[in-house]
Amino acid sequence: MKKSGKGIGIMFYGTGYGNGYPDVSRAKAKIDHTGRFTIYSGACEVGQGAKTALAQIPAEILGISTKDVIFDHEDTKTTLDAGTCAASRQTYNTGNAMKLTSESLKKILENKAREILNLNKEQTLIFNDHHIYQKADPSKQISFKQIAGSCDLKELEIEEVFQAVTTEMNEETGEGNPYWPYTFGACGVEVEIDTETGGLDITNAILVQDVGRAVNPKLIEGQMDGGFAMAQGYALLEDLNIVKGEIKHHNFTKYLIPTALDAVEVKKIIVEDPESSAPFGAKGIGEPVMIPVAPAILNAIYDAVGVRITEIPVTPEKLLKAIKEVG
């Protein structure tokens, strides 16, 4: 017999190292003699889309295309420390460092443009396609290359640092500001369980994630799909099988993970509630998208067969045994 059930899980997650631990990212930027813009950061690309999202931030500030942003990263010879690609912190922390650096360089370029074009501070300047021009009179313009040719290039280099603001939590009172910012999410699933075999299929799924501001919606949806798949494996398949301190499932023949055949079509809902301290309001969501999935699956199992599972992964053998025990 097959039985169906629905379950939801909700979560909140504090990004970054937290609890007062120094959480620092650095970045530097420059304009070369050809007018090209380069920004340097130690942020690593591990599949989360850092190269894309972090390049979008300076491009937006300087009015250039992301294709024109030279992003030098993962090179300890040239880049500054941006901290680890962990704790879902790169978009917020390093994104802020990139934003501060780009804004500082923009200010330098703006001041140089006013000086060369003989403009006062009250006249609004527009940045577009490696050019700076006066809003009221676009004929008064200058290129990044022309500015670079008029001064010492060292004047067109800048470094900035960003540190997340958190405090250690008081263990006795629970007071403090251990993380910032927080992100929120929810997951809902429908499952179908074969009560004769313990087999479980996820027949429907929805994942909702607060992202602050969606710098790149496609990358976010990719993170949500990947996070759901990883959490699905965590809940239903993945088992190290540790016996007396020894990992028995030490290869992918025995340590099972979801394949493309196990993938679920997830309805993804992106919630934008901009975070005032974040770069353009964006929060990191690397780990948060995983958190509510397993609870939703476990709640759906309970709704379907009345069994409260307290140990994962929920293999067919475990589920069938639990169904028979209540049965």
Contents of the next structure:
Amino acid sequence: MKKSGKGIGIMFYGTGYGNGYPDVSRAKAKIDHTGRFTIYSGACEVGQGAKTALAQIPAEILGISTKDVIFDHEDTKTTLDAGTCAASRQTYNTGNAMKLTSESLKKILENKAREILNLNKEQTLIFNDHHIYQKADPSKQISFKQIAGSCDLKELEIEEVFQAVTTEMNEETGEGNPYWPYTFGACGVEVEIDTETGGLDITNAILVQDVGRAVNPKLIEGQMDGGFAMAQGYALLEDLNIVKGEIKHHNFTKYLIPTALDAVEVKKIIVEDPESSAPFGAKGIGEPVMIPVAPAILNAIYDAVGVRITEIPVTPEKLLKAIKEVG
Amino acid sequence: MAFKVIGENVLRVDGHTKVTGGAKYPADLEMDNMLYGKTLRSIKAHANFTIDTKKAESIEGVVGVLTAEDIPGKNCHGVLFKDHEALCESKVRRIGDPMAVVIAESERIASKALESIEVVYEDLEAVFDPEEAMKEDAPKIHGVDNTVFHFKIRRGDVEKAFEEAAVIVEDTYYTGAVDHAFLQPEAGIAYEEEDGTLTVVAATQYPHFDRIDIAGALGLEEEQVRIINPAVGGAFGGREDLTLQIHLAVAAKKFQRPVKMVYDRKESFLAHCKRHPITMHCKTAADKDGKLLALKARIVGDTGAYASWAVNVLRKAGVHITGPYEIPNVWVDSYAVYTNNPFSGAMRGFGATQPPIAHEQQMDRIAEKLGMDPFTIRRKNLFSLGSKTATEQVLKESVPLGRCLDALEAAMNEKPLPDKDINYLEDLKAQQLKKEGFWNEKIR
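Return one more block: the form predicted together with the partner chain, after the form predicted alone shown previously.
Now the complete complex, all chains and molecules, led by this one.
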């Protein structure tokens, strides 16, 4: 017999290393003699989209397109330490470092432009595609390249650092501000369970993610799909079968993860509530997207067949056994 | 404020080369005159050993076999404690511990030569259950107490709250170890540059930190070591601890030739950390209206043979076990414990992924006892602007959890979303993007 049920789960996630540990990101930026912009920061692109989303930050500030941002992050010889690519901290921490660096460089360029164009501080300047012009009289303009040609290039190099603010917790009571910012989310699923085989299908899935501000919604959507799939594996499939310290399931014929055929069409909802200490309000979501999924599945199982599963993964065998036990 | 680039679906700048096969992952790299390395790993969970590599070294095509003696600097690494040996000297603490690395002219010769390394093990008593490992008479995996870390929250008076509660729900929840299962198993290449810089090319989550440990093992200054992070085939926390980097660097320096190593899937499973298996015992109390009164939780995380991020992970688990709820009385004990299991470390969620398995089921159980629905019980308790967490932290801004829940309920009931600031990506945004020709859009 097929039985269906619904379940939800909600979550919070504290970003960063936490507990007062220095959570530091550095970035360095420059304009070269051709007017090109390069930013150096050791944030890793591990598939999450850092190379794209982080490059959107200087692009926004300097009025250039993302493809014109040269983002050097792969080599310790050229880049500065941006901390680990973990704890959902790169958009927030390194994003902040890149924002500060880009803003400082913009200020330098602005001052140079005023000097050369003979404009006072009252005049508004616009940055657009490697050019700076006066808003009131766009004919008064100068390119990044012209500025670079007019000064020592060292003057067009700048380095900034960002450090997240958390405090160490009291060892006896836990009192303190261990993480910042916090990110929130919710998941709801509907499942259909075959009570004769223990097989489970997710027939409807909704994932809602607070992001502070969405820097790149498509990348967030990708993270949400990936996070859902990973959580689905965590809740239902993945078992290393460790016996006396030995991993028995050490390849993908035995260690089952969701395949394309298991993937669920997830309805994804992004909630924005900009965080003032974050770059343009953006919080990290790499980890949070995974967190509320497994509990939603477990609650849906209970709603469907009345068994409370307290141990994951809920493989068909385990589910079938539990269903039989409650009769 | 209107943005030009923030909020735009800029296409991935690395997308094209990745989907067309142009991107270089570490296993794709080749150099002239390259050597290959293969690792000998422990088949015992806890043992002393002696090793004889003479026979392997005499095989034609083998240029050498690295053991602990060949590490010129400090034979240790670790993200928090330096409790990993780059190559085990005389004791293994888990199945999979690296003991020697054969360096040869080809991968085939290196693999074959592994079989000729002679190891004599002397078994030590092992412990696989963290509860057992916490006992005083348990075998000590690192010569000290197996309890690596104990985190506490003490807020209010839980026992008094339990006495006054209308509903109490109590159970134990268990989450197992899982693997990151990233697409690309560990691989890398190391070589010495003309100026003497030792360069390691391997996928990582933190090149600058790797450099510290690699330089330490080589006995070099940090500036003499260079890390290049090529295309990374997924990570999810599994590329934070070092695996083959020190082996590559030592071999490249010793033999003055480029050295390459590529793990297969089984070795990848053996080499990197796992998600912490965690047992969570939770006792949760609420009043008759569904308002939470107290939580008492005992959390035990099995960090296996090495600490890796255990302290930070079990701290995060301890802070997040309350769920996103206001609870006036909270008592938490969260422990990280050494065993002889595969070591645990970072994985997506980092100690915050396990607790909802417990707290979200506790919430539904309380709701059921009170005849309340799952949305209502959560709304009565969830964090909102100005809420205090169990660590007395005030949530001063950006706490849109209520809006998340409202959006979820509307979507589950197929009703329009309640809030104009919310992007319903699948429908509204996608339709809008299609209309705007997003799919043909080039990188801005």
